[in-house]
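Given as structure tokens, the chain that follows is alone and in the form predicted in complex with the partner chain.
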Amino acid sequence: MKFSVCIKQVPDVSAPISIKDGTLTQDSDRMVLDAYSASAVEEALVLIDKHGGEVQVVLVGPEKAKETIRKALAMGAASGVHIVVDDVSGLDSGAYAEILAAWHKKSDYDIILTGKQSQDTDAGLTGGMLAWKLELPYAANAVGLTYDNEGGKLTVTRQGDSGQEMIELTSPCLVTCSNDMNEPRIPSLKGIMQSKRKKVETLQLGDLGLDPDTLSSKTSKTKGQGYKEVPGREPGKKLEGDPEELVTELVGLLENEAKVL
């Protein structure tokens, strides 16, 4: 069974950020493996431990993102594919899906995993778009995966609007993963050492028959127009005291000030 896991490098969203003239600046330029991608890698590793097979990770991003591929290799993925795009700022989900589709059309896989969204944009579109472009059955927002070796069937538990839905997919197929699925392993020292010898294939967009200008001007159908602050909340009241007093005060406020009871 061959897994192809699409991973993304994202800024560390916990670092403080500020906006000046519509542009975003971060205090730290630390880039990390996206948490949803990490769960996808983890899940693939768990399944091949059980059923045998191999995990390859695929990443679209600048040269610097190679460190993120190394991280996934250190977790246990066997090999990596780096599709180099120096400036990803003009690419939307549609463009990412186009690039990933071009790669997968010429590669072998049974199951493609992606994050259900990514920590920076939270868009959650790329997986579904990719599935459509590759004509694959898919399920999104997976919180559990089991594989049946005999029938080549993958059973996905996905978090739906109310309750969970169990979907049986016939491979080849695609699943987008929630970070609620598992706790991604921390690479061991041995894993880190081994990752240095693992193969990372580096490709340019041209190798996939794609043109960077077309991808940002035409394939990307949405355009970023800058950032703005989230409207702030009115400062609130902090109440301290013994429990009975707190309760009386709160109930009074909810009744008479907020009028929500």
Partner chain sequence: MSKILVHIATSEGKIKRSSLEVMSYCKTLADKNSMTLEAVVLDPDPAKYTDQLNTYGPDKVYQVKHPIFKNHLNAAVIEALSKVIDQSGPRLCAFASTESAKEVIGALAARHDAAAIPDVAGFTINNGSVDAERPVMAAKVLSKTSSSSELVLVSVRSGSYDLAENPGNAETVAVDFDFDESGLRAVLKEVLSSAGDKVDLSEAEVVVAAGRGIKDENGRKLVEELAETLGAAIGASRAVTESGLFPATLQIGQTGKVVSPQLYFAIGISGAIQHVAGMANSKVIVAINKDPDAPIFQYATYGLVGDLFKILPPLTEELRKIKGA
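Complement to the form predicted in complex with the partner chain: the form predicted alone:
Only a single chain is listed, so you will not see partners or other molecules.
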């Protein structure tokens, strides 16, 4: 069983950011493995520990994103693929799906895992678009995975508002993973040392038959217009006095100001 896990490098959410004139400024040196991607890698590793197989990670990003691939290799992935795109700022979910689909059409896999969304933009369409482009059965927002070796079936557990939904998929298939499904392991010193010797294949967009000069303009359908600070909240009102009078005053506020009664 071979897992192909699509991972992403994102800014460290604990790093300071600032917004000036609609432009977002952040510490470009503090980049980390996306939390949803880390959960997808962890779940794949858990399954191959039980059933055998291997995990390969695939990342689209600039040259320095190779450090993020090494993090996944240190966790236990067997190999990595780095599709080098120096500037990813113009790529939306559709563009990422186009790139990943071009790679997977030329590669071998049984199960593709992705994060359910991206930790930096919260965009969550790449997995579904990739499944559509590859014509694969698909389940989203998984909180648990089990695999039946004999039947070759993957059972996906999804958490709903009032219960859980169980979906059975036949491989090859694609699943997007919630970060609620597990606690990603911290790489050991041995894993970190071994990751330096593991193979990372480096590709350019041209190697996949894609034109880097037109990919963003032709494939990306959305474009960020700018950034704004979150508006501050108005201060609440504190009521004091006799309880009976307070109830009357509170009901009046809810009816006349809040308009909720």
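Residue numbers count along the first chain shown, from 1. Take the two forms, find the largest set of C-alpha atoms that superpose within 1.5 Å, and that set is the rigid core. Keep in mind that what you see is a predicted model, and the values were worked out from it rather than measured.
Participant: I'd like to know if Pro184 and Leu246 move within one rigid part between the two forms.
Facilitator: Rigid-part assignment between the two forms: Pro184 and Leu246 land in different parts.
Participant: Suppose I asked you to quantify the rigid-body motion between the two forms; what rotation angle in degrees does the smaller part show?
Facilitator: Treating the chain as two rigid parts, the smaller one turns 39 degrees between the two forms.
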